[in-house]
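First, one chain by itself: the form predicted on its own, in C-alpha cells.
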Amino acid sequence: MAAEYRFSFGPWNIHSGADPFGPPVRPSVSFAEKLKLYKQLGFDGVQFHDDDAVPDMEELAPAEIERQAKEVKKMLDGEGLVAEFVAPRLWEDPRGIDGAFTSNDPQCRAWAVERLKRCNDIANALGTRLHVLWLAREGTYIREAKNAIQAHQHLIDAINALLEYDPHAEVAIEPKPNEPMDHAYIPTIGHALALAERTADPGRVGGLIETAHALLAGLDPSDEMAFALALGKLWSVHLNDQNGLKFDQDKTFGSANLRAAFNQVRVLELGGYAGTGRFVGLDVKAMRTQKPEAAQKHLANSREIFLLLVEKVRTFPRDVERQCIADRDYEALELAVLKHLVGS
C-alpha cells in the first residue's frame, strides 16, 4: 500500500519552534541534515521554496542561481529524492509586502514576475516542472487599497508570463481564505481553477488544497478535493488539520479530526489520485513543546495515520454502504463508519 502512494514534505516543516510569540526553543537542523531524515521518514518528496534552494537568489545572476540549484539536485540524487515542487516566495521580501503580483506598484509586479521565472530556472534544475503559488499576500487589509478586478487580472498576467517563459512549466494554486492578509482574492479550489481557466494555457494550471485552508474557509477538504479530482484539476495536497477556525495551525494528520481525516483519504481513493502519480504532501509542523530527538515524528506519524485510513477506506463493508444508500438510512450508514473507525 504504501508503494501507490508518494509523500513529500518541505524542510520548514522541521523546525526550531519560533512562533510570533516566542523564540526558538530546539536547535536549527541543517538542510543537508533534513534531507537525511526523509527517507527514513518514509518520504520521496521534497517540497521546495526557491530560496531554500538558494537561499540567496536574490543578490545573484540568473547562472549562478542555476548552478546553486544544480548542486542541490546533486543532494537530491545522493538521498534518492526528487523535488515535488518549487513555490516562490514572494511575501517575506519587502517588495511583496502589499502583494507582489497584486501590488499597486508596477516595480513590484514586474520583480514578482522575474522572480517567477528565476523560480522556474530553480525548478528545471531540480528536475520538476510543477510550481506552487500560495498567493500569501495577494488581497488587502483595507478593501479600498486595491482595485481587487484588476487585481485578478494582475494575478492571471503573472501565470500567462510563466507559461510564455517555459512551454513546460505546470502551476498548482494553493487557496487560503486570510492570514497574513485580512482577505486573500484566491480563497478556495473554485476560484482558483476559475482563475486558471483564464489563462493562456489553462491545461497547465491546477490546484493543491491543504486541509487546514479549506477548513479555515469554513469548507470541507475532502469536498474540495472531490471538485477538483472531478475537473483533473488536483495536482497536489497538503494534509493537516485544524483545531477550530484560528491560525493555520498544521497539526498532525487527523489528530483534530479523525473522521474528516478518513474523508479526505476516502475521496482521494475514490479519485484514483494515488495512480496519477501525484505527492500526498504532509505540511504539518511540530508542537513547540517537542523535544528535539522527538521533533520529527509529526511527519512519520501523519503519513502512518494516512495509510492506516488507506485501509479503512479499503475494507470499509461496501455491501452495508450500498444497503445503507438503497433504503435511504442514513443514520445506519454514519453509525457503520463510526463503528468501522472505532474498530468495532
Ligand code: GLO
Second form
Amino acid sequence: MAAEYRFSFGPWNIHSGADPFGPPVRPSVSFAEKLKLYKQLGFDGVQFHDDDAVPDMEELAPAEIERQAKEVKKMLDGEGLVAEFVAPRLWEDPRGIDGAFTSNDPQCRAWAVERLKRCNDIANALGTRLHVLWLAREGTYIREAKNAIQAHQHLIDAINALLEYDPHAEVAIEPKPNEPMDHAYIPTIGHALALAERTADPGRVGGLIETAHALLAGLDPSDEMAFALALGKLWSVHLNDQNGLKFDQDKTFGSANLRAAFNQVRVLELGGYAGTGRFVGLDVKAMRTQKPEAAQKHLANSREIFLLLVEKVRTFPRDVERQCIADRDYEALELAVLKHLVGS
Ligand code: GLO
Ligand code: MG
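Please supply the corresponding structure for the form predicted in complex with D-glucose (the preceding block corresponds to the form predicted on its own).
In what comes next, the whole complex appears, and the chain from above leads the way.
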C-alpha cells in the first residue's frame, strides 16, 4: 500500500566508522560493492557527491571527468538504479578551507564556481538535473571574519552561474545551522527559499530538508517540510534523527523521537510527496559499535520505520481527529495520537 515512496541514500552512509576521536573500525566498502547493496536494502536512488562519482576530478580535464561519469552511469544502469542528485564536495579541498562560494579569496570563489560547473557535467552524465548544495563551510567561526552581507550575494552569484551554465540545472539547498562552522549561512529552509527567490530563475531553486539540521536549528522538522511543501519547493529530504543539541548525529529515522518522525511522515503524506516522484533520502550513519556485517542495518531499519509510520498515518482514526479538532480538545487528540503510536 505504501510502496509508492522511492528511497535513496548516498555512498557516504555506508562508512568505516572513523570519528573525530578515533580511526576506522570497519574495512572500507568499495563503491561497486555499495551499489550492489542498494536494491537488497530496498533503495532505488543514489545520492552523489561529485567526487563519489569521479574521485580524482580535480586532476582531470572536463572531457575525462565526463567520460568517467558516463562509466558510473553504466554501473547504475547495470544495477537498475538511478542518480537522484549530485552535490559538489567543496569542503574537503584546501581552497574550501574558509568556505568556497563565500571565501574571502576571489581565486577560491572562482574555483568553487568552476567546480560547480564540473559537478553539473557529472550530473548530466549520470542523468539527473538536481544539484544539492549543502553549504558546509559557508559561514564563519567568528563573525568578524567575513562581510556576511557580501557573502549572501556571493551565494546568489554562484547559483546564478550554474543556472546560466545549464538551462536545465536545478538546485536544492540543504540548510544547516552549524557544524563544521560555528554559524553557517542559510541555517533554515526559510533562508534557503528567500535566497532562491533572488536568483536569476527562482523556479529552478528549491530545498532539501534534513531532520537533524532542523532540530539543530531548534525547529520542528515537520513544520520546515510543510513550509517547503506549501511553496512547492520540497525537492528532497534527508530523514534521520538527533538526540538534542549536540553534534550532527544522523541517527536512524525515528530512533530519538518517534512522534516527531510520525509528524514528518504525516506532513509528507498531507503534501502528496510520494506523488511528486521525489525521493525519500535517508542520511543516516551506523553506530561506530556496529560490526562490518551489520553496518548497513541503519538504512534498512530507517526505511522500515518510515513505511510503518506511513501505515500509522493512514490508519489514524480520521473521525476522532475531526471531532477533537471541532471540540478544540487537543488533550484528547494528543492521547489518541500516543495510543495509536503505541498500538493501543
Ligand atoms: C552533513 C550533510 C551531508 C550532506 C551531503 C550531501 O551534515 O547532511 O551529509 O547531506 O554532503 O550534500
Ligand atoms: Mg544531509
